[in-house]
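Just one chain follows, in the form predicted on its own, and it is written as structure tokens.
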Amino acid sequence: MVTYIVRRFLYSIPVLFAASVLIFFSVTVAGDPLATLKQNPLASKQTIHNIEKRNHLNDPITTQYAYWLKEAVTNKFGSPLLQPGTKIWDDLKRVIPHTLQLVVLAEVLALLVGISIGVYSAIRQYSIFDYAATTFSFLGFAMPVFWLALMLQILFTNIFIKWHVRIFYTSGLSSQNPGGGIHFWIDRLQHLAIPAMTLMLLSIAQYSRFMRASMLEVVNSDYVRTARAKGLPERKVTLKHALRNALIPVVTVSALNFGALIGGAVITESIFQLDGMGPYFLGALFNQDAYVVMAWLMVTATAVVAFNLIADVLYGYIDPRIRYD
């Protein structure tokens, strides 16, 4: 197992080197990231001169990617473009935990209900739940998420003008005054809860649809059949022989779902006022510091090809016939 572990994430490497290369001329090839800095006339040409030279951005492309590399490498990304005296890994050390509070509290949360879901529809096929079960995975797969996140922020806006409850908080990370210790993760999770919900809602309708078809496959199969004739319970059949062969797809989704949203939540970050790693990008987009856009894409490349790394182990202890392919 540890030498499967191993190759798998000597294949991470090459992966992420090129993710970097397409990530660097990709961003350096949609223009000059100081076209705004240069129209401004309080700018001086010494000022435009000084960033030019520190960053290198006079070089040819690939000696710029040399630099950038290096930098992020063993500077971790280095300085902003228009803030030297600033580090970027501080801003991300900042955003980073607060999206993986959510994202991992809302896929947990969404794994969890979604495959049992899916379990109990494919056992219960074509009963009342399964049909409703699918209705709700075609409403959740149609449903815009920031449609969702603004229907859910009004609900609970409502709640407490009419009835004077606070149930959750529809914007911000914390109280102005969240406490210490348990008080602290109490008031975190009643700021966290909506966002988590809307992001849990549609990854429901994903993994319940993905377990339910899976389900439905192993069932049928032979072992499962001979499991049965064995006059082993249903549960143990169910929970023990289809069950574990039947995650091997919902992990290969689950994966990539995991490492998409922490870069893909920045529409649910923005709409409820996250100091996440969304409004970081979307704040670096709008001040056209490329460096930053290149970090951040950098760190959610790292999340996705990580979280793929997961996957990969996962699969060697759900079935260890894979260890050996």
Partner chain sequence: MTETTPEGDVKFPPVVGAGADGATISPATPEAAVVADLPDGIDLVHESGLELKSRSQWAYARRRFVRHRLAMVSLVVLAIILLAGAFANLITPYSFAAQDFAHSGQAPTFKAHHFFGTDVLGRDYFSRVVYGIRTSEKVALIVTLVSTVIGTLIGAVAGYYSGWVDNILMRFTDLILTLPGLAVLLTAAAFIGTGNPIRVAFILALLFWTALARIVRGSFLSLREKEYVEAAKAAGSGDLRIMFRHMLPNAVGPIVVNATLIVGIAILTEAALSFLGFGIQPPNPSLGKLINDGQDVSSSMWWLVTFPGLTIVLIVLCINFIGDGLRDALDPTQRRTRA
Second form
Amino acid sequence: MVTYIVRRFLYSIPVLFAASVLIFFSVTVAGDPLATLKQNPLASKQTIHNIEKRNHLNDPITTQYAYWLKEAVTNKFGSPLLQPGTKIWDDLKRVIPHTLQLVVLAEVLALLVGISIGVYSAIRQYSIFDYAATTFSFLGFAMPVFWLALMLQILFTNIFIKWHVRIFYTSGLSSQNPGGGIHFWIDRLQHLAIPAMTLMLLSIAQYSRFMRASMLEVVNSDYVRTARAKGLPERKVTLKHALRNALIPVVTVSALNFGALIGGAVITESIFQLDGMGPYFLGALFNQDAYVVMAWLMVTATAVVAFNLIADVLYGYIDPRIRYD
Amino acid sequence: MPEPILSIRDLVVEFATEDGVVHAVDGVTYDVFPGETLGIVGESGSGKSVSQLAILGLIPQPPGRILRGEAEFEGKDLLKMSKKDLRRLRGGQVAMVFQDPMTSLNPVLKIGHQIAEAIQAHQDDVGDKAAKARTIALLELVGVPNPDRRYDQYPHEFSGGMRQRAMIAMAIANDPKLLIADEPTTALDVTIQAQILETLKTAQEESHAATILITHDLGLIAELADRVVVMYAGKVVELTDVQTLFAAPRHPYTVGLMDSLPRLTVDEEWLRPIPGQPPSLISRPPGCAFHPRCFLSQGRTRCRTEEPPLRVIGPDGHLSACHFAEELVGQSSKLIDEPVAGASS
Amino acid sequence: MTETTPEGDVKFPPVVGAGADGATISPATPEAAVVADLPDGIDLVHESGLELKSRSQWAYARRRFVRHRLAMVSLVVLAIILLAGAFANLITPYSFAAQDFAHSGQAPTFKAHHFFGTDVLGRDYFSRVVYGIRTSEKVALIVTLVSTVIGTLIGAVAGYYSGWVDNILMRFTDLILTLPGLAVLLTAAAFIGTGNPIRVAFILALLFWTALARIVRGSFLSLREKEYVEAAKAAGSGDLRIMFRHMLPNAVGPIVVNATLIVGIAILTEAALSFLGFGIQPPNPSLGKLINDGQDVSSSMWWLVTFPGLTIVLIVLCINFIGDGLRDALDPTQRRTRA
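With the form predicted on its own already on screen, would you show the form predicted together with the partner chain?
Now the complete complex, all chains and molecules, led by this one.
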């Protein structure tokens, strides 16, 4: 088991290296990172020259890459191109926890709900519930996330305006004076609720479909028939024999989803103005700060790779067949 | 004759599929008596295992459907029984051994646990420790070496033969009165098959259970069965004791099955496979379902138009569903002129 | 969508007459050659008096698809929407950009044909939405074509040659999958620049081929072991000919299903990019941009956000239902039994 994890861990190092090459070269080739700045009449030649010199922008591209990589590894991505006084890592350190709070809240709830719906749909295949769940997930797949976010925002804003009931906040991470301790977290939950709902909808749609398919496959398997043949109550057949096997692919998918959502909640976060990875990234894009963009892409790629690793380990944990190899 | 332990009457099971209704079991009737081994033989798709799965409530419904029939087990109709009572019966008084031990055990649960679970499902008063002790004893009985250690292993750590032993241990865990073995050796290597047969015999002796042996292998029938039901296209086509079946088969399908068997004792002059393929159970051939492949039919109108009833054709209730069964008297099947193992006793 | 078709082996029911529908499998036996001349769906009487109903895979597929009621309804609805978009200039009551301050901020009404209401500048939102559909169509068409071609090529080459070629191509595919899709698109849009639909479409296509490449690779890996491929090799056919004349027709099912799904994802993603301001820029109409325009006044003029969004939902819903129907039709491994 340990060697298995270590081997998978070592394997992810070249993957990240390849990702860094891909990211650096495509961002650099895509255009002059200082193009916008050079058109700005307020930017002096000296400033531009300083930036170019500090980041070795006039060196050959491979040299640039080497400097960038060194800075990324030894100095946690260094400073933004355009604001040399600040540190990229300080910003990332601030926004990553916010994103994690949102993603964990949304995904944990989505998993619980999605799995329940999927299991029930499978054991009551072609029932009204099953059709309703199918319809729901098809709607979920067809709905643009940003549109859903706006609709929920409109809904809850109108509830507040009409009845002056503050159930959930429709933007921001915290109120002005959220208080401390438990009050802070209740306030935070009220702020995260609608964004989490937005993210959840698609995830629930996904997990419930996935779980249903996986469960249907397992329910007709020989070992579930064996479980029935030995006279176990239906509950035990479903929850112990079928569910444990059906969960294997779903756990893997959800681990991958977690990784992908670190950089994948851009739209939701920016609509609800949560100070997370998304708005930070969009800000960097608007400023065309290539170095922040690259750092951000590296962080999200690392998240994906890390959760890939976690998925593999989890997989080995729930499926005894691959534990010793 | 004693009272039958299981008696199936006019059982009809269908499956609704996209291409039409599959008539898997079509009016099947037979009895199983205490202590005996009843062999059910037929090609795949002849409905031989579906009838057993159906009466135990183990076919998925839908698409499966039991249209009519009775299945009395010790006087109670299994088809009218509540789900709960039927569940109590399964794995308790009626136990099954399935065909493929590779897929019939749950891959994520320990072997020992899967057997102990069967014990505790039927005997509420058995604690975890007692269940484990009993399981280890069962594993030992069916010939699993080092049962203590094997108890904590997962199915993938067992070989095919060992898994089938575990399945048998599971089946006899609650001293069943009826043991249904569905192609118990088909998925195994030939060398292992003999061992599993021995294990099955041991299990049978240990539990004194009546056994239904479902197989397509006439050799297995000769070895183990007392009486034999031959099925074709969802119907019983012949029913008799094993000696009579091999000595005087009275259905051309049975004769065909025997002719297609190779023998080790004689130089083989002819191996005669049954021509064609088993019919589609969605649109059965009219008349006798076997007529397109039958050497007796030969274009006779009656075979094509009239469905032959199962009728008494010989002594001791020898049944056959062939219009021209009498023509088989004196016909030479290669197995007829030679005593078969078990047939001479 | 996570519900991709299972990789690899796509089994069709007894393929008698697979060649009938233009699928070019060189008949390996004389019997097959005869069969191939029959129109599909015909009942063949088989040997030894047993009647076996054999249909070609396409007849099977068509029958199953037509039976999928939701897919058929979706096909009709989608056709109406797409035709409306294509003939936007003929059917819209107003032009895309015409302003009318006398009727600004009107709620949806049948009076004066403002079905979806008007915005702050008095522009008719129904007309704007229909023009937006036209843009979505254009983008989706290009994305689907380009990414399907790329995905099929890469998957076919990887699966056919296997070995190190496969290894390199698939590792590259994996690598692309480690990057967050939307972020990469945004980066590309920000640095390369977007604006017109064709450019946006090509940027999307560069990312959307990965799933298909994996699927096609899987099919090709199993197809290359088939007898007719070996026969074609033995007969001295070139690699390209074997890949695209012999093998591709047998991998067409999952490709079609995947292409359908890409249409939906492309429309959703284009809308998202445009909403964030990195996609299609004015004066080009776009559903995502329309929603963005309505965002600021969303609490007073709900219709500006609602209708373009509902339009997207309806289009993508139809496409996904059609995809579902196609999957049922073309992938019989997921054959359903009916109660």
